[in-house]
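One chain comes next, on its own, written as structure tokens: the form predicted alone.
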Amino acid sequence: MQKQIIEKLEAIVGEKWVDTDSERVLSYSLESTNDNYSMVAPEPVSGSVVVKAADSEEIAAILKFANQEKINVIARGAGTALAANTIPDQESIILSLERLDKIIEIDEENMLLKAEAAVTLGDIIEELKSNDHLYFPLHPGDEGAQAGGMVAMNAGGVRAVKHGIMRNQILGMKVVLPTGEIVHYGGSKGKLLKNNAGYDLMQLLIGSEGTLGVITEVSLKLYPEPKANGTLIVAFNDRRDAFAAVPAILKRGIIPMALEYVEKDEINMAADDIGKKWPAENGEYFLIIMLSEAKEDDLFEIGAQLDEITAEFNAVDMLIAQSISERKNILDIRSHILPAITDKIVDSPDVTVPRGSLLEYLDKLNEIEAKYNTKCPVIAHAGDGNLHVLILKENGNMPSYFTEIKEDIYQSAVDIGGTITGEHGIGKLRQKYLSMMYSKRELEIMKQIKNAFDLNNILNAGRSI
């Protein structure tokens, strides 16, 4: 990066948050996907700049600054993003919001909190410990994942079913567009339940990637506290019953917090590698069922309709924690699975299909497997048909068939009215596989969108569409 923009940089936070010193920018270059999926995984370019903004007005100077020199910005969250989506490949500003990390307030009058954007899912439950009432429900696998990232990305996770993805959470933002305004959605407070004024900016906000935007504040929606919760184990042998319980489960009526599937090498490869046991010794196939409910009888009702709505589907085995510590096992273990297999995997798209097309998916799956002559373990939030496929190395190394295997399994998701992704979001990774899903006029009209939002193409150039 040239020494007058390193200058003009310093002038608008101070010298103090500019950072050019080599192994730091690359740190702050990387992402999850680096970590997990290494074999796919993009090198980032060298030659970026870290900048450390203390608010949205520094963040509104950065951003004249670059659409006057035209200089891509990237802004930088927690990095537990899945896609490429905040790894260079042209020298960058790269604008992390660590600085931005306060909750402004609880306001439980409207029953939502409102945080900047690098308070992390982490802080949000700590702070919300001392309210013995309202609690945020979604639970993207990681606490240490950013609130502005996750509007950002449409952050999904294990805890999605009853109320829904960070799509449904969010009440209100402030927003830096890419031409310097600061704008608020949500109304002025960032507090309303309802607005029909004009196009909804504030959606297509969520789950840009970082291309549309920089998010600096967030309203959450917040929900009374559940008073009896409880996490089911259900086994199986078969994992054709297991997916097959799933819509069964949910037409009943029963809506839990989370309906998880994991298969038995996997979930076990997760708790060894993070000291714990996995309570389930039958069976090879699970279903994670967490409920909350208001009343203790209700939760007891529901565990024994779940058990005989398992047994019409050949479950050999139940389990049922109801401690506090025997559920956040549970959690642990589960959101631990992508990291405990990463040395076996190179990939793992993650497809979504209707619910009700569950038992559709596994049988093209079942297809794809006998055409490469190997096998494609599936971690799922089958509540909401999102399930992860997983590409297996081939001794240690990127299978032969990998790009074709990768094309067939999103194909066939798109075929029965699935999507290519659920929650990782396209980044660089899943571009070039955009158009199974749009017309050419439809990918027209996005980036006639982008354009919208910035003429100059500077922010987070090349993501997502």
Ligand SMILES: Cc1cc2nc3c(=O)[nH]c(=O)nc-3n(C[C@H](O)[C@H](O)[C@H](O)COP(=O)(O)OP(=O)(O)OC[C@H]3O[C@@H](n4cnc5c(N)ncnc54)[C@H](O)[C@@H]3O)c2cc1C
Contents of the next structure:
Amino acid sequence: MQKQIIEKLEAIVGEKWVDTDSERVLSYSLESTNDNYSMVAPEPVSGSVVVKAADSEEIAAILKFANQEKINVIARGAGTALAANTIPDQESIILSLERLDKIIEIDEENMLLKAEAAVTLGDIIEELKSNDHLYFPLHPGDEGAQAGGMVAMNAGGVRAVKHGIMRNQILGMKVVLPTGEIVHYGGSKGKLLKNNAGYDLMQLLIGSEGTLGVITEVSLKLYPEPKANGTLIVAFNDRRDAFAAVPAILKRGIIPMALEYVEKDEINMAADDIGKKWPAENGEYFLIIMLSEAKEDDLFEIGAQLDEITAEFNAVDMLIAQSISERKNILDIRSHILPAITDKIVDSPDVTVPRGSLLEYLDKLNEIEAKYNTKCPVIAHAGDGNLHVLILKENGNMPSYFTEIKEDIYQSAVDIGGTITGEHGIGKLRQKYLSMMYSKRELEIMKQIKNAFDLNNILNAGRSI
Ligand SMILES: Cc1cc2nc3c(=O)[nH]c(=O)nc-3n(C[C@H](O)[C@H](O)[C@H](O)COP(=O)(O)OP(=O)(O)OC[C@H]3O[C@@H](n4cnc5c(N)ncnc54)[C@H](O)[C@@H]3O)c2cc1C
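Mind giving me the form predicted in complex with the named molecule, seeing as the form predicted alone was just shown?
Full complex below, order starting with the chain above.
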């Protein structure tokens, strides 16, 4: 990066907050894609600079300057993205949000938590521990993920069945547009449940993968803390049975907080990796059902109903965890699957299908496994129809059929009304598959939207659409 550019950035944020040290810049140029999918993650281009702005005003000045000089800017949260979303492919300003780390308020009347962009999921959970009646339900895997990053990725995760994904939690936000204007969405206070005035640009920002604006503040919905919580593990010997049980459970009016599907090898690897024990001894395939109810009695009643329903699908065992430590144990093991299986996999497309079509997708997956003479284990946010299909390494190497199998996994989902990604987004890894989902005209409209926000294409250029 040229000296005069560095000097200008130093003039905006102060010398201390501009970093050109190559090792540190490299650490900001890598993300979880490099850790977990090293065979498909691109190598970062060197020569970028890390800039740590203090507030929206400094970010506005950086973006105005970047526009003037036509320099690419990558908004950087915690770097837990999984689709090559923040890895520079050109010399860039890596705009780290880390100094915007304050929880601004918990507004009890409006049941919301307003946070600066870099407040992490872990911070939110910790802050709400001292609040005895409000909580934030979502848990998209990595507790280091930042509020801004979770919004920019429209994260989903384990606990989205009852209250929805990130998009459903956002009441307002403060954003710096690529041209440097600071705007507020969700009214000037960012606290609106309803807003039908004009096009909803806030919804466009959600899931925009850092391409339309830099999010600096977010208001997140809070919910009444459920008084009775329990986690059930239901074991099956056939994965068809486990999948078939999912719509049956939901259809009977049971709406759990989470309805996850995992397989024995992966869940045991995750447990071993963090020195814990997966509590279920029987079965090969498991549903993890997290319940959060108003009363203990409801919990027991639903537990009994689940026992009945899953028995119809040949469940071989059911365990109930009620204490906080038992439930945390299960969530910790579940959340650790991805890091634990990293050495085993090349990639794991997170296709999503209508949840009533889970079995249909499984049949297609069986055909894919037969076609390539391989196994495709699945981890799924099953209650959302969101499957992470594992493409395994072959003797530690990229399988020769990698490109073809990946395409089949995506196409099979799209063919039954699904999508190529339910939560990890497009980034750099999935751009070429977007045409499976959208017509030329639809993609053209997306490009026009990008142009309307960012005519000089300075924000995370070449990502997402
Ligand atoms: C072990 C593990 C498990 C995971 N499980 C899940 C899961 O279950 N569900 C799920 O949805 N995701 C999951 N993820 C993915 C990841 O946690 C999410 O994508 C997360 O929301 C990204 O947040 P971040 O702060 O790390 O953002 P980053 O990785 O830093 O950035 C992600 C994207 O958002 C943009 N961005 C970041 N901050 C801002 C901002 N303030 N303004 C504008 N753009 C911004 C970046 O430019 C980039 O395009 C998992 C990741 C890991 C490592």
